[in-house]
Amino acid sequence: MSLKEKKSNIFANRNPNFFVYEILIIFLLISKLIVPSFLGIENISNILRQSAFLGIVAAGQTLVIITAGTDLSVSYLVTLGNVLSAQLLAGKDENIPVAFIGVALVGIIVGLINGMGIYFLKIPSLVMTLGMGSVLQGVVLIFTKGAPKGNASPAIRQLVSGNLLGPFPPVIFIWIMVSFIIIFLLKKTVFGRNVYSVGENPIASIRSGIPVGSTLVMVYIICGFLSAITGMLLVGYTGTSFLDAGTDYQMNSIAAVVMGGTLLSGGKGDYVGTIAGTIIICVLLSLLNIVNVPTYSRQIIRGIVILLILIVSGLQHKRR
């Protein structure tokens, strides 16, 4: 075997997650060079907190994209979960169970409708979830009358901004728990194998006896639940709710998943890569904020960097 063939085989057998983690390390080193204090505990804690919000949304988005779908309703569901939980909490800890159940039910119902529309009515995921997003946006405006009310309870604030577990807020550990659950589901369960099978070839999956319908519906239910709960967690960070609370989570969640090595065509990828993609996005946003890049320029730079990473990642997949 020639040297060229050996190198080709090594590259082909290389874990695709290596690439995104290499990019993450490079980003951290560049950030350290630009801002010497960038890797300080306080800033790392803030980056991980922001990553926790995006990472929880991206966990559901990962499942959806592995099935060859895309959920464009996540940002609207984050906003709905945000305004609903703030109003239900009304600043009181005793309202947390009611707020959690209410927000969780909304996320589950929206995910159920998305999944059923996509599977039973054969509506493309982009169309179905975008339409659902428009409905949710209207619901938010009707519910709030354009002026969100309510605020976070002390316990929710501590969960997101407190230091009960050292320098890192508890919400980071919630993200870690969600990460372990999603990775376990994908790697160690029948449901996870079904998710990959549906994404790779839904027709063959049906002929093999795999419950394609229930698998798809469950994937969208999980995505809806996680998006809505993220909206509730955001109340603890901001103290109140906002009509645009979930705006950035739509494209950022998709970018994090694709940067992490999950193919939009479905059937390939995992959440381990999504974790790195999530942190890369949050490191970039933190760096741009620290160096006081104007908002409009920040959007352009973020878009260019994400596109470059996606292009290189796509070339890596094509070469493999």
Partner chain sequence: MKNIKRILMVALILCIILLIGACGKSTKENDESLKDSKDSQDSGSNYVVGFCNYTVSNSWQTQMEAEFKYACERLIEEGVLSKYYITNADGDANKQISDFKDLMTKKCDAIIITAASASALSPVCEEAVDEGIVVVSFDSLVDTSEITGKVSCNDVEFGEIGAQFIADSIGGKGKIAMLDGIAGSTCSEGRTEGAMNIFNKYPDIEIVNQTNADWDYAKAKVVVEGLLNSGIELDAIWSQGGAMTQAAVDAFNEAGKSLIPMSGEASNGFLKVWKENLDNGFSSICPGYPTYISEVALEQAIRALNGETIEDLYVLPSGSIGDEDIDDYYNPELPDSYWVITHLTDEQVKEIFK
Contents of the next structure:
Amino acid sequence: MSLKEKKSNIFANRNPNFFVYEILIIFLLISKLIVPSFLGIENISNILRQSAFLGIVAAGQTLVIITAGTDLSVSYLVTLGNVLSAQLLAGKDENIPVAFIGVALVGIIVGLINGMGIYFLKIPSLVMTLGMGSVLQGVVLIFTKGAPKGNASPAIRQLVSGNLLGPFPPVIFIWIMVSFIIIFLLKKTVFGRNVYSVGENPIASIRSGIPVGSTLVMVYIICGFLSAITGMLLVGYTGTSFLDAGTDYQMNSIAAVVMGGTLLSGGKGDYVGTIAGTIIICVLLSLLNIVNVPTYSRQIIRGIVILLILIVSGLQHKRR
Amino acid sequence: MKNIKRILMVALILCIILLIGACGKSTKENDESLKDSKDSQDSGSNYVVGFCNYTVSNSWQTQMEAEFKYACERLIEEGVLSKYYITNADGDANKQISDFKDLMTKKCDAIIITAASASALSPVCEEAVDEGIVVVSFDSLVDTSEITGKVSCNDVEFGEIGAQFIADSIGGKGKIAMLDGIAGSTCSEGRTEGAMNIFNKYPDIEIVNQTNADWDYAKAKVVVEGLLNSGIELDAIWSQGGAMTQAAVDAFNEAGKSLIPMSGEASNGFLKVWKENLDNGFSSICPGYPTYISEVALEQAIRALNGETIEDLYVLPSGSIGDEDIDDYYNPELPDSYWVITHLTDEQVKEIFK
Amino acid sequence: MAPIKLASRICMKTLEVKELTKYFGKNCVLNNVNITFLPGEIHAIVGENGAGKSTLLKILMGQFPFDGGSISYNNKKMIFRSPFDAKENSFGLVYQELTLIREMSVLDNLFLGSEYTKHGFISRKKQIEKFDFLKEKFQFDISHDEPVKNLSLSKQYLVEVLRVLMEDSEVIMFDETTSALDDDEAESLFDIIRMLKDSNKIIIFISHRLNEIFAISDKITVLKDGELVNTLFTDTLTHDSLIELMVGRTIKDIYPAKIKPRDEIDFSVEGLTTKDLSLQNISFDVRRGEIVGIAGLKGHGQNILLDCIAGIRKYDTGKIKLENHLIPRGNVRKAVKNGIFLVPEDRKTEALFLNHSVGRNLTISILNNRYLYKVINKKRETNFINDSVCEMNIKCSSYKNMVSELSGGNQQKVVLGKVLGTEPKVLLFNEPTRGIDVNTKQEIMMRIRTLSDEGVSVIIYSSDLLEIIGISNTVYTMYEGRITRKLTDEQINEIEIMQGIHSGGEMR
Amino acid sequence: MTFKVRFVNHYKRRRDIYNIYALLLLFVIISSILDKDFLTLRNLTNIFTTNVPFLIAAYAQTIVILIGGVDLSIGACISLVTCIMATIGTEGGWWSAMPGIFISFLVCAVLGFMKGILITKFGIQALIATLSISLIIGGFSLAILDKPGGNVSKEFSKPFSSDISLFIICTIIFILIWFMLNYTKFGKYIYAVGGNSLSAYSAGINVDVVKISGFILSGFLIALAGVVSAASMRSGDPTSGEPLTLKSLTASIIGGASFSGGKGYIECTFAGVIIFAIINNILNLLGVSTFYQYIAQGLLLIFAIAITSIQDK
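In place of the form predicted on its own, the structure of the form predicted together with the partner chain is requested.
Once more the chain from above appears, this time first in line as the rest of the complex follows.
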């Protein structure tokens, strides 16, 4: 084994989460310096709410990326979940079960098609989900005829904006729940093991008797489900639906996962890191919004910061 | 496994065939309309018109496109038109150029265009005019004088109306935040320019934050929440989009802060929030930006085709909706994304928004 | 070889390695190694896995820097910073792993990094001329236009060898090049090597197959744990004395004594046939606890047969029965569930998760096939892993180590441990000891033997005939996708097998 | 060897190319059946000329994909170039645009160099590295031009937007790239590095240098795409290039380029671009609702890849 390989292995053995959380803390301190009231309870609650939306999408994305794929259709699925649930809810609480089932079904079906195409037709995930994204975009437009309708019901609004549980809206607790489930899935279950194995070496996985097909399909279904549900939760935030509700989730979810130490080449990483990555991104966005600088410098700063984090943390190592 | 592959392949091929079938169907319909129009050829003039739209990414664009569609269908019944085409460039100036050329290929007699980029589309428009095609640009105008006509609803004026309202209601003094549309778009920059024209007259007005929230509710809400939590005391918000103002109002209410003057846009959703909060002392203004601008452009084009001379620049009168006019415009039965300044009948609106 | 002859060559271009030392981290992989390589001599380097053979070659080729000592060629000190540097100085290495670029054509691969150009552009004409010249000289049959991915494995190795030959290098090194070739192919490679020897090149040769080493080398250097044991003339050594030098003790017999299997028929294959006729009507029975060897030249269907049995590939007609019930075809999961498991030829790509820990590798199959619950019981898992590491004698500091950090032999033990955990009924082996040193080989053979004692049926394919002869109760020979002979007991010897695998003779 | 055998062998080796052109032919036939205006010289010229920036951007993407990367900042770079072109040397004759062109090429080469460095030396994966870069470049474009506008010298843009000159430019570019990929060391190295970088390294190729040079070369092409785009728009637009990122990616993939690198042909990318363009064109000509175009494009992408991946099996 070469020296280089050894080094990279030692590096890989070290828990990468440690680093992400260090960066998160540094980030929070910097924010505090720039905007003294940044760490106030209200702002933290706001940032956590934003993180919850991104975090739930990133949860699915984490699973997909561990299997060495990338899901580019999440943003369109969030939008579809958004417009669909708004329409099904039509402002009434009694419609919540119908809306939930409808949205969940759509997410699951899209995930199923993604997974089937990727596994059975051997289409690279990037291409499959890119194509699926385009199809979903068309579906959203045809479904809404370009004019989204419907409203959030009071209960959904309470879920996202209410303060039944102290200063934190309940959606944060949904996120925590999702986080626990995902972490449990990855760490403690056979399914989680299979996800890692499929990402590390698909051929060996088949030959070890791992149900590669169902694992892959399941991962995309989970990702689809979580994205669509995020779309539904967003209705609670926006009160109504929008045609570009999900646009930002594509890049941000990937960035959150990668910052969290999960390699795009698969087989490694976990959701604990992604949580930190998610919060970092939301803090960054929030900070850039508050500080009064022109839009172009915001973009430049955002890009540079993401790059710097990736470079500094060195979470990625070269893969041959 | 091979079987599953086969099935999937067959499914895919079926999808493609269905799609092509859909295309075929629509051509047939067009052919029929062509036939109809041929029957009535002696009575009317049978123009073919094209609408080169640059995006339908929001409901304003959709409704504007629908106005065009209904107007065209009316004109087909009247025998003035025989056929119409609509293209959508998805915000891509290069694609719009190629869409425009496709419309020329289809031998449109007149093309109305709302451009993705002011100057990008000028060359093709000039080319079309050279070929004798009537070209009318509207809303997002092309940057050339060599076209048949322009129909505009002034973005700068839009910005000015909102800004003047803000300046008046805070007495020309205070801290304000500005919510802009998509960075780099003509519309957003025009409205911002208008606002700045006014704000620059008031040295005591301090702009503490200016953010591109992309006319998006969620983004605007994040921005306003951030501002509220950062400890900045705002006196007013200038917003150039209905959804953004709606988001700002919601954010204030959720944070339990008292509402401040904000400018808005004539979307049903914003009118709803506005109306609900009138009692809380909320005051706003909606500059008019009608969706029927496409219909006006079409009418101008038809007039030009009929040999009439038309104005080089036809400016739609900008009105505005004030606190007292809400009930005239607000329609509680329709969704938030409906735009209230329209020529569509209630039935037509309901068909789109059902 | 007479020493006088050597003396006369001393003034010629020799390659001297003096006190070469190399560390990987804290591990010393080469310690004070001194070897002199003479032109016109085939110098074999032998040793167990991890003895430092490959590292030595890679240092000579400039792929790794070294930490101490010196390398001098033609009385000049050499320090190569990259393989390119080494190539410029007419050093050439045929790598153990294929280094070809699959999507590119044979010609492009051959000339990669040393293209013939004319006015700065690649001159295809000149390259084809050179290719035809080589073709003539070394007598092979490959089309220059073919993408490498379309070639058979042995042809790919040939291209690999040609790449080095083309350079007209003075120092030519072979790193286990023959391990992927069958005897015939290896023999034609030896012809080429002898030709090179005659033109006075320095030839360094690594192989685990002792037969080959005795057949071709002039001198043998034995390395053990990074240290030089000795350099000796080949004709002064015997198999046994060489093995003794390599492992530090004598191994009387790698292969444990054969035990008579039980009588009941456990597993049977009936009339397996594929459409492309790579398998034709293959039928045989395996008794409980029997070890069946499959012998054959590369590409005569043995791999396909094993793949078909393991469910990796589909066959078109025929049946596979285990304990009288039918195993569905082309379904690995069903095969594994039924206890049929393949230990594949290429463990790195087909069996192991290199960047996962030893523990994870050991348990992945069991988790999916034996544990009934879906949530992992940490304690039980750790216990299993510890038992397995212990039982398989896997050398690693902790089961949390990455598998990629282990040596080839230990990696193979991990694969075996993983498979055994699932309590298989039929075990298939494809080249179980490829690239594995003698010691580990013995351990693995012992393990296979104990398994058969416990009633597991074993089917082995190996290109190493000695291995087949040493371990099998029954041997089937294959030729062009058909079984040509069934050999039992005393019939299992080299002559019978050779006849079976070289002829289309009917089954006796 | 008989002719037939030779042809079969030839087909096997060049299968990707034949298949994609067969697909292209299929689309042309279907389109010409569906609409009579399709097969007119005017329409065909339009399909070609209006997609020149797209075509060149797709070449740039293909080269990056060949070396085993992916560039999601192409669109942003093209926007940046149009902004530069529209602010420097806006008036005057042909030569007034030269400084703008020079700066554009320089900027794109530097950006290509940066992407290459990030990917090779810092080991950041191409996907995320180029996404971040595109954010930064987008910011710079907005800093130069806050909205579509500016002006590109008319003298300059005239020849650049005429059909014949565009045709000539494309032919020259195509031949240059094709020749470079097939008959130069650099071209072979690009394939080698993408195909198996370790093998390439042991063949004495400086892998990092090839990768970085690949990005720089792709940068030059991006700059050219931007210049053509600016000339045809006669202005700059800080967001105009955005859609080209995914379009170029899609076209390359339809053309059979593989994300794993080392596989792909420039002639296939050309066909990919034209197929993509034909789909938009025919849907416009048929007057199909624009909403269906998204679905058609998505299905086409999946369809094209499914066919090739099944054949590869």
